[in-house]
Amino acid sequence: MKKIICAVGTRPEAIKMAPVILALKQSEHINCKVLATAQHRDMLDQVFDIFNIVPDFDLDIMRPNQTLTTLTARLLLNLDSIFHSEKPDAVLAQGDTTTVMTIAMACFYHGIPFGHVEAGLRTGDLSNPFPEEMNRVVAGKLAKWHFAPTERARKNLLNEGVDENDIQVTGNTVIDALHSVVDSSPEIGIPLDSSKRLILVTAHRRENFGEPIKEICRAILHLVEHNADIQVLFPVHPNPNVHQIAHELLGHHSQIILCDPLGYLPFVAAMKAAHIILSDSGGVQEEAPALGKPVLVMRHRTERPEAVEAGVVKLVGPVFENIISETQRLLDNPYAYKQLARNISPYGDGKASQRIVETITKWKI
């Protein structure tokens, strides 16, 4: 049998990567390992918990304002000694977190096949966002199996030198595990006033900490005082550059709910409730349009232009002017609505765990 490290870092990995582990974890032919690094360590339990999978090693890496550098540091050392013990015979690990990008470090010093799964999403700039498009690109740069979610991210790669036959374009495997919770009818626990209209906000980039965050939540503030019809519910990031912020400026209004992070059930039950998304999120541009819901990306720049391009989202940037314009006419028009919540989803089938696990149990040692 072949040994498979799953390594996951954060709830988005936990999330996407699930499908797959479960799905490696059915194969005969595969012993999977599941490898947590707890980049995010109460978020990752969550989404464990839903799945039913329990890490086979946890490095619990997760300290308060570590910075960068000391995370990427204490990630390959660790890696070093898990993977010098367990000679896994392959290792896959989803995104572009600091946990992928040094996943695939390690895995090339110690000449383990890596694959990364969501591969060739760009922006085109290596500082935005900070440091999520260097950590893809590196993590490219190493991977024997570029699993693709869709046929940009695929041209992408072979425009960056990478052998055809090394990509695979399967879709995203967070359309399968939406697909496998979104019939549950998961219950956000979190009354709301079912008169009013409700925008879900989400807002944690590193990119928009500092005015950037302060330009979201006044606009938040500007949009509940001008419309009585509206409540806006807004999960915190328990970063302090956001937890703070958006406290000081947006927690003593009646129309808005904060909340500590939601867990993956909860939130999937809250974009089934939305309105109106306001996000900085990767996650959320994919799995949103396939429950017919408009997204406004509050970023200048996205690696996920497939759903721009498709008319069911929208970038408005961190900038109060954009935030409001588009959002008020969103709730003024009806039409305009219509067009951006038309339940399309460019991400793919549901079946993308499927046809990774297929492209591993082909590949002979």
Ligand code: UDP
Given for the second form:
Amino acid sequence: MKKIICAVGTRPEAIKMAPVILALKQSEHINCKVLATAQHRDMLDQVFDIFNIVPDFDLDIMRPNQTLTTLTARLLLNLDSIFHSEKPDAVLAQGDTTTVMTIAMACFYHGIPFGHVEAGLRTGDLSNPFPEEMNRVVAGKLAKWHFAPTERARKNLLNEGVDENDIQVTGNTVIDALHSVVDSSPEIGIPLDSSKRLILVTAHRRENFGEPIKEICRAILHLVEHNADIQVLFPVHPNPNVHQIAHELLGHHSQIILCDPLGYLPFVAAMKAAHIILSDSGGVQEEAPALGKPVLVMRHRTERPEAVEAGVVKLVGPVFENIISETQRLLDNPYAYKQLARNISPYGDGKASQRIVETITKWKI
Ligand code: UD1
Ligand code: UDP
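Pass me the form predicted together with the ligand as well; I've looked at the form predicted on its own already.
What follows is the whole complex; the chain from before opens it.
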């Protein structure tokens, strides 16, 4: 049996790796072990609980308000000893976090084949998103298998000189995860005013810390002050750089509900109930179009241009004027709303994890 470690650090990695882990565990040819770096703690555990995943190893890395340098150093040190003792045949990890970058590096140092799930996303700008663009480039340089979600991602990798035989277009596993929960009629679990249109907000990107996150909050405040018929639900990321500002600026308005991060099921319910989504998240940009919900992306650049090009996601930046004008346009203009609220899913057919597992199963050590 091949021993495959699936490594997971943060909430989105857990959501996107859950279908891969569950499929690998079904295979009689594979001994699948789950390594939680726990770069996130509570938000990671929330996802593991939903998908009934119990990690075999837990590095318990997270510290309050961790810096990128200390996080990276602690991850590498801990991964060194776990790879030394466990000697996996291969390791899989997803995305662009510090966990993924350090997993790729530790695999390289230990001579362990590394499979990159969600490979080939690029903005071409190392500071947008920061530090994720660098994390992906490093992971991409070191991967044996590149599981690209889209044709565009495959082309990005080919442009960087990756051998075409090492790239497989699989779709994004987030669609697999979404399909596995969306029909279970999840509930948000937070009382909302059904007479008002719901605007769902998430924000957490490091490049938006400081003035941009304040600008995002001021725009949300402006919107509720000028639209009595909307309410905002903002599950606030626990990063202190977001949490503190959001509560300071938005904590006292009757049309704004700030809550702790929602579990995946309630969050999917919130996306389904939302009229408009404002977000700087990567995963939300992929899920919302599959649910036919318009997303205004509060970032200057996106490594997920497919939905923008399909006309169902719009980039507004973390920019006050753009956020209010585009949101207001969607609120006031049913035609503009309908144009953006089309059910188009450029990120996969829900079978990405199956394709990944087939490749790993066929691989001869
Ligand atoms: C991380 C990833 C980012 C990803 C995001 C998903 C990096 C550098 N950043 O950003 O790419 O989009 O996760 O959410 O890899 N915290 C808690 N509880 C938790 C999680 C976080 O309290 O369950 C707080 C802690 O104070 C922690 C801080 O948030 O130190 C930052 O966590 P970190 O993983 O470094 O960065 P994120 O902003 O969460
Ligand atoms: N999500 C969640 N609860 C929340 C907010 C988001 O379960 O309160 C899910 C969301 O559906 C998506 C993922 O978390 O699958 C996105 O995570 P995040 O925005 O933190 O990271 P990113 O995708 O930007 O890396």
